[in-house]
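Read the single chain below, which is given as structure tokens and is the form predicted on its own.
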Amino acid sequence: MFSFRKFQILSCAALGQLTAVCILATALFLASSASAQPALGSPADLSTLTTGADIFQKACQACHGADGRGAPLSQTGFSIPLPDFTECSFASREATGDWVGIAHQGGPLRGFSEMMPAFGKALTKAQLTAAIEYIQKFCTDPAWPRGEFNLPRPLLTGKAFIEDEAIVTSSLTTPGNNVFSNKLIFEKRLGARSEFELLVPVGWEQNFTGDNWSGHIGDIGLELKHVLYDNVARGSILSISSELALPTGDAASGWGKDTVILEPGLLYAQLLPADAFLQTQFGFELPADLNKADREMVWRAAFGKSIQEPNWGRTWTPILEIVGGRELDNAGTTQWDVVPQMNISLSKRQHIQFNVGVRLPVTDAGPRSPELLFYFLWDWFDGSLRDGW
């Protein structure tokens, strides 16, 4: 998911590749501040640069300003405001590789303006990476977790990273059970390290005679998540969550528990070599009324690997989840499931995604049927549903 809502132009000077508007803006800027702004080098000069600071100064500063806040519109001549790289909420959300892709291929790579030129012929990937790492330092607040932890979302295992998203998750049982259940999920980031989540279960169930379907609303959930620890050098992030399930569903028809349930949990993610990752979740379900629901322990783990098409194209992420749960009361049994799945980025901006998989029971496979699971995800911070295609 490419978090460049405000990102219209990453830099402004790759000689021989700039648009006519950018060339004119640079010329006007240099003419008005020749004593403060070094002249842009030739392509040969750019090829000799090695430090991120030098590359930014020669290839980016004319439009983005020495402080990363963006040069004034009166100097650049652009009608679209330039991004502010000092704004951590914007600058911290995506991985370095995503920023490098935009700088290398240009704005249209992610559905942005062609006024963002491609630097791939003027600067190497190593040079662009150095420049992006320098740009990331304009966000000086270390409380914001790095975008490297913005991993693809598994079907069942929660994410430790916090985001602004809307998701519709669905499950369809095999023929004979005829239940179609969904969760409408809305996530809102609260500052640097917290997130609020609203979950609304809805679904349809066919009656025993098979002649009609009835709709239901389940127990609505309210969740808070907070990042306890993150270290991009070690590739680790740890978060705590607490969900409160409210008794809004119809318990008589199996669409609710008829009691408040508290669900505390821990979420951990580990970056692995070659764009692989591990995401885990561990928690409890603690009902207020033990006569209406049992206490349960749940654990989930998702191992995946992101595979990107050449030149920063569409991302395909195969994931295998292992899901377990055990009732803590009444000598309950332990249940295990495996969930093979595939996550696909649909839009160029990667802010709209689709994931599909199958939940296969490992234990109690007779009473429990396989389920088809899928979701549609919209990272609404990155743009509208119409943007980035």
Contents of the next structure:
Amino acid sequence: MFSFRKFQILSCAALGQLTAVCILATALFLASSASAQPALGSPADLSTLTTGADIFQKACQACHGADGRGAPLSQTGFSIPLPDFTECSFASREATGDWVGIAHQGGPLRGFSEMMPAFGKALTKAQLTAAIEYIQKFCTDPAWPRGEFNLPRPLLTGKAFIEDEAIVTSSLTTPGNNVFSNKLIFEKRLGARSEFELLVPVGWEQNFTGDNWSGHIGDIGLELKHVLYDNVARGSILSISSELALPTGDAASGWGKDTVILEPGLLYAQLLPADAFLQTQFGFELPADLNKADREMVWRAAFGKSIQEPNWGRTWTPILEIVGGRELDNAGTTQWDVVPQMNISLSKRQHIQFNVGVRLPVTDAGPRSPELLFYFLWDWFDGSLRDGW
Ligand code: HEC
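Form predicted on its own done; form predicted together with ligand HEC now:
In what comes next, the whole complex appears, and the chain from above leads the way.
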């Protein structure tokens, strides 16, 4: 029995590219031989299944295990690690539609192993959705916000979702006064609902004569974020955040405020029909020393819509951001900017993303120039920089 199973998998693998039929035959063989399930005659039998439990049992369980933790090597005959669907910290992060895509197109869709077969020919999208919804119930702790809320990151508006990410976000001021400023952001998820963020501004500025550039470090920020409310049926998520900006930057050259600034805020996102979304942020900047910096109120909103290339391919997300701010002390004017931008998923896994846009001053445009903004984002929980292409 075992040797035949192994032979079948190896012979399938020898084809180089595993066909749906080949792998499905393997899966059905595993289902019928290695577990206590009744044998199935042909993949066509799958077409009559309707419940997630039945579909999982007949098409997925042989590899993923009845408990969703992954069947043992002795049963599957291959050593590729299987995901543990009971582990919420992993299983809650992916949106249902994305997992349906993997089950439909096979592991290589997101740069995973070919041992995860493509079921698109054997099962309908509705059946695969039922199977994925069944898989998602293996995580039984409702504290983990769903991956549906992991929306494309706008250039300026903060995300309500909590993540494990590294981002380099850059801005280039044009024209004339040449400043290239960057923020290196490291985000680490803390348990089900919280996140820690470290933000280090670094940049280069051209001197007046224009013949050399000098490097600078700005005010380093430490932030904590916590999800207060999330409801995927309503499509809403609300988080509270608090950032502490430390006076590490050189205030004389404009790269620091020379005082500690506390930045409390609220982040709210709403999922809209047809893969559209609204992400909003509202907060304050409260300096410890009011002689060094002004108290400010800031608000940001990003409206976008994700468009996926056919068959769960690359995602393009045009976003329009509107950002505003107002000084609270000196009866300062209110400033508004708009930031049209495009977010693109670069890797197949979609864990490496690029966003580019322009920040256009709407009010008070005289002294402020348009800025070119862009970032590279790496969701490091989903794989290394080389994985998933
Ligand atoms: C022949 C064995 C096999 C069968 C049958 C199988 N899977 Fe998988 N599946 C795998 C392997 C192996 C992986 C891990 C791939 C990797 O990490 O490179 C995987 C990964 C996955 C993932 C991706 C998890 C992640 O890391 O994001 C999903 C979702 C999934 N399987 C769903 C299903 C569903 C639904 C079915 C049934 C309709 C199914 N699988 C049937 C072997 C299988």
